[in-house]
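Here's a solo chain for you in structure tokens, the form predicted on its own.
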Amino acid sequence: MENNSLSWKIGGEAGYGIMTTGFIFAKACSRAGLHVFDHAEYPSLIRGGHNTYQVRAEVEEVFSHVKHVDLLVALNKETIDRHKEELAPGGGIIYDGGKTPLSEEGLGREDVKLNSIPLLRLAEESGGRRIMINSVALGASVAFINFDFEMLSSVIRDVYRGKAKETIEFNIKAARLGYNYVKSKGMEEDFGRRLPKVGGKKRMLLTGNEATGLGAIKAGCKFYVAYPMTPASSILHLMAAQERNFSLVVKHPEDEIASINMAIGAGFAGVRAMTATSGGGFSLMTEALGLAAMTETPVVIVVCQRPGPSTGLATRTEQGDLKFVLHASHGDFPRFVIAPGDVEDCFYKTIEAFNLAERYQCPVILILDKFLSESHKTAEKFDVSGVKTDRGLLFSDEELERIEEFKRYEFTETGISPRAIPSQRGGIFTATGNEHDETGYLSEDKTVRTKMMDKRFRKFEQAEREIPEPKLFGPKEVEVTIIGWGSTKGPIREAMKLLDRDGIKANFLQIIYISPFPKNTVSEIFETSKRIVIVENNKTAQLASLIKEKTGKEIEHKILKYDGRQFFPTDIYQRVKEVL
């Protein structure tokens, strides 16, 4: 009998409620103590297709799901089909033989339990909707790994907070009966697993989206504006949904264009702002982008990857936009791009993003991926104590008063200029798409062209020296260092404690700041390393060419998956000890 560790997948047609169920199963095991990640799985269908939740719990902290699953709740026969290969000998399937008769023959697996609940019939006896099959599985569930049933009841009236009381009180029945339909059969006595609650400290149970936008609001952004797009769109839910409580404006605008300008508007006058989206969105704001970098105001972009080109796989995931919004929009101009790997550092790291935005006067690029944006975590209560504001050399209206001309562009030794807000009296400035001189007017002058050129970039070597160097997870002497950038931080440190097991030392360099580069930092890697492995989820290994475009050094063991799905654990564990 193993207790405190469960990998647990529910899957079915669209329309069954899969997210809603997997999320109370999630939340519920959060609630109970434990350590939760979870990740869905849904096609870029409006209506139907094939959805799936899965969720791993364990006593000790997790980092990433797993490829295994011991408990598989099928609400339809596609999801057996789909994913029996995935049962861990021992597992054990939730079905409903009435609708889906199965044997262990026609499954052609001897190693796993079958475990035939009416869920229909109990779902219909409760007095709800057929719908509520998925309720029954989630008792049933429940009942397997011996959990609390109050607790899971208690999710389920939170997560159904605001529905009618009846189909709240519906639901629960539902459960209830599932879970003392396999308690009546003595059905989980052959289940090896078990979840009994652990208690102690409470955490949060958060998306990397999520902690995000909870990141922005924290930094004191006050204009949220995106066009909806997978997987960036529960970003401008989470804003919308908090509007009121922290006196956001948030706008829903036509496009991507009109949102990264109104962006860039509000940042130009004063206020903090903060677009998001995907590849394709990103697309229609690069435009943009190059008026917030000329006319040096400051805005936060989130940019949510997907796998392309064009549409490409809607509602998967891949890292193949790193080179795209490092070189976005025309002409040279510094530009930062920060790389958060998991749901802390999506917190902090976009409250960080604002204060660059600010002072350095330029935008700012937060690059997540969908696997990163849309799955839970448990974290620890974030720690704000820390936290603080830098809005940069803004003058104040006394310092504009004592100053005979202002010159919003002025040529400083850090190229850093001081800036006025619209309103400010003696803060008049002229902005311009165009090059201009100290002053904001047009200009063409060679001279001043190369001046503005150079002060532009002045920022950026002041800002090679401030940023916080790349962060090593485990010990300096290793076997093998992994490189690696945003959501493969999980995956990779759950494969570093396979590895340990197996007496092999890895640690792992956490890229997060991608521009400026950490060249100093990564050239020291190739010196002290044996052995050097890139975990990259792209087709190019756009980071490695990264590497050896500021470094000089050559990567040769790169691992990469591009099939639109993220890494297991054991994917990279097998491939470090194939390059071992």
Contents of the next structure:
Amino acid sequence: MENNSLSWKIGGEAGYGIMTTGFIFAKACSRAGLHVFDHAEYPSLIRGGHNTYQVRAEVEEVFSHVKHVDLLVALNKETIDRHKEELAPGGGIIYDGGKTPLSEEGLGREDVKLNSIPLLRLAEESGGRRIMINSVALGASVAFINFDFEMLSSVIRDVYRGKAKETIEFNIKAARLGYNYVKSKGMEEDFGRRLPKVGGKKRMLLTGNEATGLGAIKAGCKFYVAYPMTPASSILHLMAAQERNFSLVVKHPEDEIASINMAIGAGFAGVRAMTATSGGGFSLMTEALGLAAMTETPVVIVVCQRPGPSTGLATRTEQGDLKFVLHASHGDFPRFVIAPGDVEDCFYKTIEAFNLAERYQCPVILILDKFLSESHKTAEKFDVSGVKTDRGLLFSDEELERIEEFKRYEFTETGISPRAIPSQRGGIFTATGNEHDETGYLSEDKTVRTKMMDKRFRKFEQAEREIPEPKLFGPKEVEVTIIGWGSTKGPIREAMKLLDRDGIKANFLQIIYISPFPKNTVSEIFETSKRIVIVENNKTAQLASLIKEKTGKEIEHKILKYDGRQFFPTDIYQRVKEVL
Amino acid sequence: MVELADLKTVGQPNWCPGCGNFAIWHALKSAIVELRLEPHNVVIFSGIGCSSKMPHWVNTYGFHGIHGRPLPIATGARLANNNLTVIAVGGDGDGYGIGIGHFIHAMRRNLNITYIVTNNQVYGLTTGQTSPTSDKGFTTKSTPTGVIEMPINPIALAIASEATYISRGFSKEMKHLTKLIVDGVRHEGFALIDVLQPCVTFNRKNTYEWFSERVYKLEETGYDVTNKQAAFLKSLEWNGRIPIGLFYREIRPTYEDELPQIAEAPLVRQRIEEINITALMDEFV
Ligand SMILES: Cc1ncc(C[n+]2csc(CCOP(=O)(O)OP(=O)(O)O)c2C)c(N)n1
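If the one shown is the form predicted on its own, what is the structure of the form predicted together with the partner chain?
Let us now look at the entire complex, which starts with that chain.
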């Protein structure tokens, strides 16, 4: 059996600490120098309902999780019933046989090993609280893979930092009892997977949302305003926690309408501002999105998608809002839409979003989804040496004094007009959501209207020439090109590894900038590729239809999934093979 | 020093002749002059409606936004730069209809914002439909057989929403109104100035005459502006006599006062070029 890689999953009832337990396991693996990708699934409930947390850890870099499970920690019977089919041959289940008597025959899987551990009894022995079965299971898990117990206990200490001292000690003791139980019975002997401790550079373990928050802070976002909505809320939590450390003002106002309007107000006053929400909240923001465009006010909006329509599946994932963000709000106006695919993209593209918003004085939308927003991935510490702050054309006080008549919306060649911000003498103007002339004064004149529309779009033509090209992963000459956007990046990259093992050459064109659209590169791919497939986590292949709109090319092979769950690499691998 | 002439813009208000907004416009400009505010440090925010065009006709910075949203936009700007003098202007439909949620929250927030509501008890710009402050029974294009609901009482609502400066002016009393605006801007915290502003085109009931027969000034009655309970009782007076003036004032820390992040310098003055996130990244290891 193969070593150096593990897929571990814990399942149980919501409200029993599955998330924290999974995170501790993931973090311990990351601290050991392994590459980790994790993913949690939970229903829209606080107590009751089924929660799982799956951690994949390997020596090599991993980009997504996998469908199979090597070691399943079942805190209840339901976990076994639901997930036994996912177990890889030779896999194991950790469960409490005292509570849930089971046999291999009864399970219907004779190729997996049942490891009954008295989780409840050990939890009670450790300090008496039932909830500590989680920690017992954690200790048992690390015993199975021959992992360093100290690594685990140090992470427990860090993650529970701030809790009562005895709580921490009880949890460590519970983990120790679980660990010792497995070791004393030699249970790990016939479980073939071992995770080594790898030295080397320390990596971060963070989610797409956390990387986005870090990017915003680094970019100089000083005003963050958002109304809670899954899966965007963790950005709010991160920003609020850093409020005093980085001198930010973070506001949770009455609704999403207030959020975006406040962000626009701050942008108008010269501060970098951001808001984040999911589709439902963004629906409420659309009117103000147009206001930002009309007043040419920089603002960054993060849309963390979840399945709709309406409240849809509140805690699941989908890429169903691309067309919506591209067309949101009435009237014709340009906006940037950027789709990061992993935590690194989230960090660097968020910084870019702030630069673009100020450079082009318009709204910039970052589009994520639950899978990217909430999955943790190990990442090298971000390299901030190349990060630049581009505040665009902002008149200095001296420049303004020299100007006879300041025209906030001056017709320029690029369409970008230099800004002034309130408090600057000589920069006085009124921003308005109504059509206006070069000074900002209301105008319904047909020539002015036409010229203003052209000016706003001229900025975008300029942007089309300046934005980076989409990234091509893999060799140029291939049998199949996979196109995707957003969080499918990870599963696609993993699927490429699987295809490569079968000797199939594939590459992957990741479309990060969706608006403005990289027409030329995408058109070229149609010339050079034998076969193109598109992978999208939605029903109607929204990017494929945009590609058709922009290039006239129809993508025949569409790999789509819209059951509220993300792709597994094997899903993509199998479907690509069917196409070949 | 700023003079009235400095506050002139290229455009001229296009309100109907006799519109109550003219007096509010003059009062606002006079208040800016009296307060010796420098126009480049003042921003006037507005929503949508006849009165919401105001920022275009006062030569300060301005933001004429969307219907019902002047307060959130003003809030963002005020938090971005707490050195600015922030004034918001809008109609009763704008503030008490579509924007009422923001209105209530802005008051309990107590940011240093002055909010002037030009209350003509009707929708002007959309040509005369009922507004949230229209009297019960008032007939309009959208309520041809008369409004069924009771009107909103902005003063009572403001008291209940913890506003710290609550007043009512009347368009015909320009000097009085100017003073209310001056005091409202000077007040540290959220200041509401609800202005009885007859719409000469669409409101044939609540006219200048109708108000003139009823209004009286609170300050001429030995009224105590610090008694919240008394203010609440006063706010219920409408049909026979209508009080104008300051209903209630309270000194309470502003929202900005509670933010150490902006105690030394407004956000807009803080450097963003070399933010060091090394320690923050370490937290994720
Ligand atoms: C979202 C939205 N709904 C409706 C309108 C149309 N509209 C413009 S002004 C207005 C009401 C104006 O009434 P009020 O706020 O009392 O201001 P007034 O014109 O009387 O000064 C409405 C409904 C709009 N611009 N936006």
